[in-house]
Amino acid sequence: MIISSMNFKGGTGKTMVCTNLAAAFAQLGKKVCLVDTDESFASTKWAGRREEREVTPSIPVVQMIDAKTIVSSLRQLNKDNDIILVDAPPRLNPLVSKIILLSDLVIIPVPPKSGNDREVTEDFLQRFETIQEQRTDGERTPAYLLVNMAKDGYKLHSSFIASLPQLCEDYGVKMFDTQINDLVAFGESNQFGVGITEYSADKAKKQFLSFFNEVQKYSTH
């Protein structure tokens, strides 16, 4: 199964989604591979810290920035692994289009910080819809918004989140029930090359497990 995490803006939590899902799936005994197509190579650096600390289970990472070879490479990796997590580039380029068309699930992390974040998300969804039209099998790549880095009690955040269901309806995507808060533990666990489910942080771990359970339900369909 190929799960990709993408948005057209940096800092939305694409890498957080990929690395934490990779660790959680690996803990369940799944054969997992991270595919890093973002030239900041944040997922690669996370995997490097994990390897340095000899954290188990081991999670391999493959860098792919060549749009000409990504289709064949991803298909082969998908044959050799149970779960592929793709950390996509934070912009539209030929890689993104091909990743969307190859993915079994697209996760779109959305931080509810400003009107600009909503505009960027809507721009992504418009492009996503255009890419869907390239499919020749009549199917759609399933996509879900994930509210990420939310802060409880912030009126701006609450208003932003309340506007998302309409955005989902307009563009034929869905939204995860779970919302991820802006918690320090996610940054701390990243520094050690571990997933939040491997880290002793109850609130963050509980939130991510709720999200992970939703992803697992989808992956078993």
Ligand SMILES: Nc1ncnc2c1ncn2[C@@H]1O[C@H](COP(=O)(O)OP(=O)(O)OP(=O)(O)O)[C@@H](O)[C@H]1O
Contents of the next structure:
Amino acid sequence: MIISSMNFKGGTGKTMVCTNLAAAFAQLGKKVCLVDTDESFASTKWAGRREEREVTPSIPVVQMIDAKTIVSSLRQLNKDNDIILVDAPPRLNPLVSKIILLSDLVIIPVPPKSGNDREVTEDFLQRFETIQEQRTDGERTPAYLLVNMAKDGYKLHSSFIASLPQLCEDYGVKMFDTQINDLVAFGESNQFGVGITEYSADKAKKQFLSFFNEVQKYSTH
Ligand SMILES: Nc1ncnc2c1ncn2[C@@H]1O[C@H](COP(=O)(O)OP(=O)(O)OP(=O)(O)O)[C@@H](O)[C@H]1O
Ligand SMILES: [Mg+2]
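The block above covers the form predicted alone; next, return the form predicted together with this ligand.
Full assembly next; the chain just shown is listed first.
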């Protein structure tokens, strides 16, 4: 199964989603592979910190930045593993278009942080729809928004979140019920090359597990 995490924008939590899902699936004994397609290689560096600290289970990471070979490479990896997590760059280029067409599930982390986050999300969904039209089988790649880095009690955040269901309806995408707050434990666990489910921080772990349950329900469909 190929799960990818993407958005136009930098710093929305794409890598956080991939590395934490990789750790959570690996903890369950799944054969997991991280695929890093972002040239800043944040997922690769996370896996490197994990390796250095000899954290188990170890999680292999493969770098793929060539749009010409990504289709065959991803298909092969998908045969050899249970779960592939693809960390995408903060743009929509030919490489990302191919990832969309190959994915079983696309996760779009959206932060409700700044005034233009809604426009950025809408721009992304418009382009996402155009890419889907290239599918020759008439199917659509399932895509879910994930509210990430929300702060409780911020009006800007709550009004952004309240506008998302309509946006999802307009563009035929869904939204995870779970919302992830801005919590320092995500930064800390990242720094140590572990997933939040391997790191003790109750609130962050609880929120991520709730999200993980939703992803698992999806992946056993
Ligand atoms: N819910 C969260 N709470 C606190 N910090 C978070 C949360 N999600 C992600 N972060 C932190 O925010 C930073 C950006 O997250 P991340 O690297 O996952 O974003 P990205 O979309 O992959 O960014 P880029 O576009 O640069 O690849 C990281 O330092 C990460 O640890
Ligand atoms: Mg990243």
